[in-house]
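In structure tokens, one chain follows: the form predicted on its own.
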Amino acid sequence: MLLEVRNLRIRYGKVEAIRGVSLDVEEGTLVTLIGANGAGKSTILKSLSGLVPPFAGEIRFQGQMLAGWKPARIVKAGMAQVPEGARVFAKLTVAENLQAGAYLRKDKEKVALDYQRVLRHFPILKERLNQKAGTMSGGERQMLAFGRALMNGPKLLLLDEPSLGLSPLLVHEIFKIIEAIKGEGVTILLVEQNARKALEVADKAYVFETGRIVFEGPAHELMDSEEVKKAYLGG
């Protein structure tokens, strides 16, 4: 198992945001976390990345316990996150943002191959290499944030609301790219408000409600579940 989370509990002050969550991500799969806003999905990703330490529970990545690991060490081990909100280095160019994604890597030949892969998936970035990231549209910045994470050469890619704020056309394009990257062997853990699109591309899904998992199983089965349809898929 690539990622194992057991009985994870996370607090913000006295508020328990995550209450005993356990989940697994097998290598080569796409797993999605869906649920209402504020259910704790993004908090899970922040904890996996080392940004929000849990007060109880275990996180194992490639068999290693991540307790006490700093974010940089987690990235170097092969876990990269695309945060919500298309966060990029606004004053750097597109090329510099992509290079920053590979900062911790020493495998220069593989980095060069990943650079070409990113430009193949996101041709708009190839056209804008010398443009300052802060002058790009929201959709373009989302693609840049996605590409920068891929420059880490991740074994596990964490995607936090990649379609947030994008036009329907761009949402369709982003999900095509997500499927293509999965097809290249990258394991993906996807947090997504668009539950229907997430379930369409995922192998397995976990449904969150107020800090806990209320449903889990193969994505196609949850797509057909009347309870999930009624609560999260608009009937």
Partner chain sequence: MEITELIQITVNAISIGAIYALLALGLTLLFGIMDILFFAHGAMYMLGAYAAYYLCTKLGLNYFVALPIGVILIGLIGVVMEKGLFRPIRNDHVAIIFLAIGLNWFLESTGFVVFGLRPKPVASVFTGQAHFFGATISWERAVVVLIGLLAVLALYFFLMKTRWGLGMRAFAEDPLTAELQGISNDTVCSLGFLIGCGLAALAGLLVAPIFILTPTMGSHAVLISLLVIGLGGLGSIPGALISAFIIGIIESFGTSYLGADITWGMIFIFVIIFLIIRPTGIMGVVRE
Given for the second form:
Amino acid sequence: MLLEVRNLRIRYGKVEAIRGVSLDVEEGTLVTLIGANGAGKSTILKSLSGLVPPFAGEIRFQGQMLAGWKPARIVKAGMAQVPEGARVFAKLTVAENLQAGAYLRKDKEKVALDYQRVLRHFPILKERLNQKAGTMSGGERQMLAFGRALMNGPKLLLLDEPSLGLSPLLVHEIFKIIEAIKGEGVTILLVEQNARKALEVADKAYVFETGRIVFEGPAHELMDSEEVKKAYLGG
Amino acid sequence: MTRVRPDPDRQGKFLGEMKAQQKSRLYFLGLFVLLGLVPLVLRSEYYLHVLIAMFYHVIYATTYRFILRTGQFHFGAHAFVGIGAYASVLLVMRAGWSFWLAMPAAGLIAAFFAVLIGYPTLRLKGIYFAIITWGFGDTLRFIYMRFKEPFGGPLGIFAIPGPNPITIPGLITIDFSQKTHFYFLALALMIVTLYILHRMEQSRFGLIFGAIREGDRLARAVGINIMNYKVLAFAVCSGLGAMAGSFYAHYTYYISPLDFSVLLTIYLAIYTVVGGQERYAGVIVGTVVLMLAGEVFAGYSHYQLLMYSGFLIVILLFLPGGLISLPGLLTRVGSRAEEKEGEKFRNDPA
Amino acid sequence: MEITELIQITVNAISIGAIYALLALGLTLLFGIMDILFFAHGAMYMLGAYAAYYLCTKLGLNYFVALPIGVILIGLIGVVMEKGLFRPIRNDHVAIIFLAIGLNWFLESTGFVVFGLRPKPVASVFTGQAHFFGATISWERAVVVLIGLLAVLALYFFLMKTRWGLGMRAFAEDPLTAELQGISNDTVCSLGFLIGCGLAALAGLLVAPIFILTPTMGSHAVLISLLVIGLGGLGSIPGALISAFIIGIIESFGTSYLGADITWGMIFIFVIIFLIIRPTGIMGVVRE
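Please show me the structure of the same protein in the form predicted together with the partner chain, now that we have looked at it in the form predicted on its own.
Let's see the whole complex now, leading with the same chain.
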């Protein structure tokens, strides 16, 4: 198992935002975590990346406990995240954004390979390498954020609401990209509120509601489940 | 359009605050009465002097805090205190005005300068306001030093007359020949200032600034022109501080440009933070405690500043709420222990 | 006005501007990267100047040996301050400003206690003057200009061309996302303080033979640098550079024709009026 989360609890002050979440991500699969907005899904990802300390519970990545790890160490271990809203570095050029993704990497040849791979995936970035990231459209930024995360050289890619705020056409494209990345052997944990789209591409899914997991199972089973359909897929 | 739901948490807090306010109003009244009785018991000129100095420093510090609370990083309190002192002295000594006219006039002049400086700069980012107010204060200092006429140059102005005597026929004559007379004047000024600030904080003013500080966009959404409020608050506070400056000049009989250096503002900042800026009482506690502690080093200003700034650093790191938060913290320590139980799995604090 | 006089005043302006630029550089860096208005910059500058006194005059070290020692030493003091004092309250911007203020005056008054009140001399390293086009500049000022410009170029190169510089710029925009790339916020801040305080110390060490050393020199320098970076646009290095030279020119011409104190009044009024017309400074970069 690439990632194992056991009984994760996270508190903000006195409020317990995450109340005992357990999930598994197997190598080479695409696992999705769906549920309504504001339910705390992003908090879990923040905690996995070491930005928010858990209150209790265990996170294991490649068999190692991540307790007390700094974000940089987690990135180095092979877990990358595309934060919600892309959050590219607007005043840096596209090329610099991608370099920032490879900040910790010393293996120059592999970085160069990854760079070529990213530009192959996102030809639009190649045209804009010297342009400031802030001047690009929302879809382009999302692609840059993906590219930046891939430059981390991740084994596990955490995606936080990649389709949020994008036009249906772009959403379609983003999901195609997600599938392509998965096709290259990168394991993905996808947090999405667009449940239908997420279930289409996922192998396994968890349904999350106000602090806990309410359903879990293979993605196609959840898609067929009457309950899930009614509550999350709009009937 | 989004519906604004009443937040029960905040309402509860609000009611609690109201109660606390009534209580603290009583405390303040009691304190003022006590202070009014002090000269009857205390005959020592030295102690009276310490108290008088405290009174006008409380005025400086509370007005400084009010500006700070409007979200502006004020770095030129010394400029306005200085304007008050110089203006009032010149009006009395050169124009032959009565002190009782010159003091409020000095306040108005300072308020006018505050509007002049504040109107264009208060809309800028807080840091710019700091730069400009500091620069303003230092420019004034240059002017005082450079122009011997009428500012007296680097040596300042000597032999400033005290306030004109007040005679209540058949009763008493207050001629300011004794410290006690100054004592009551300073006390009265302080009470008036605190009252005005209190009323401002209670009015729309305080509510608006409270809202702004808490990141609430409501104030802006309602369409209140915050700028005008900010300028007004800045002008009123600067004017009040200037009146205290005028008192200072006529009380000490001597002013020089050195009295109004940026150090004055630094002291006020330290009083405010050390005492705790959340409440009036905090600033007052900070001023009183530090001034008393400072008396130990009276005459060794470097040691005094060393102690003050050291105190500031310690408070910022270990007691962010200031001295005033200490009692509340102590009672809460007990309930803290329970929170620790689940902290086995904690990352390093980011 | 004669042409040589004009050249002379221009040369003076450049030498004043270079000192101001150097003074403002570290402050700009800390503001631009960390959004900290680091008042204690002045104290670090003062410490740098006194380092020159103790290392050169007292210990008899060669000036060019003392220069790196002083810079590194004070840079490290900056790192210690960052780790011990600023890190715990990094997210509280008001507290950080107060902390920096407290530190500046804490160090200044410590300076009075430790260094004493009497101004300290540092022997000139370069004597004599250079002449060109009829203007003269003392060699020691020429060296300040040279090293000042080199420092600006080096910092620019560091920020734009190195991996750490990239990390710092990424951090400046979005600390959280930078952290997600493995750009440790802690490291960036320590590095920022190392460089920022090192630059302040460099300025202090460089001016030590020219200026009179007193513990209050730092607070005065902070005010000047604040005007410089305010005029230039907070956090912009090119802006600070341009405005340092503008102020240098005003000061140089002003002191020649009007007198020093009036000139400073004018500079202040000029900066205010400029900011009223263009609140974002010359380069127009202001962070919300």
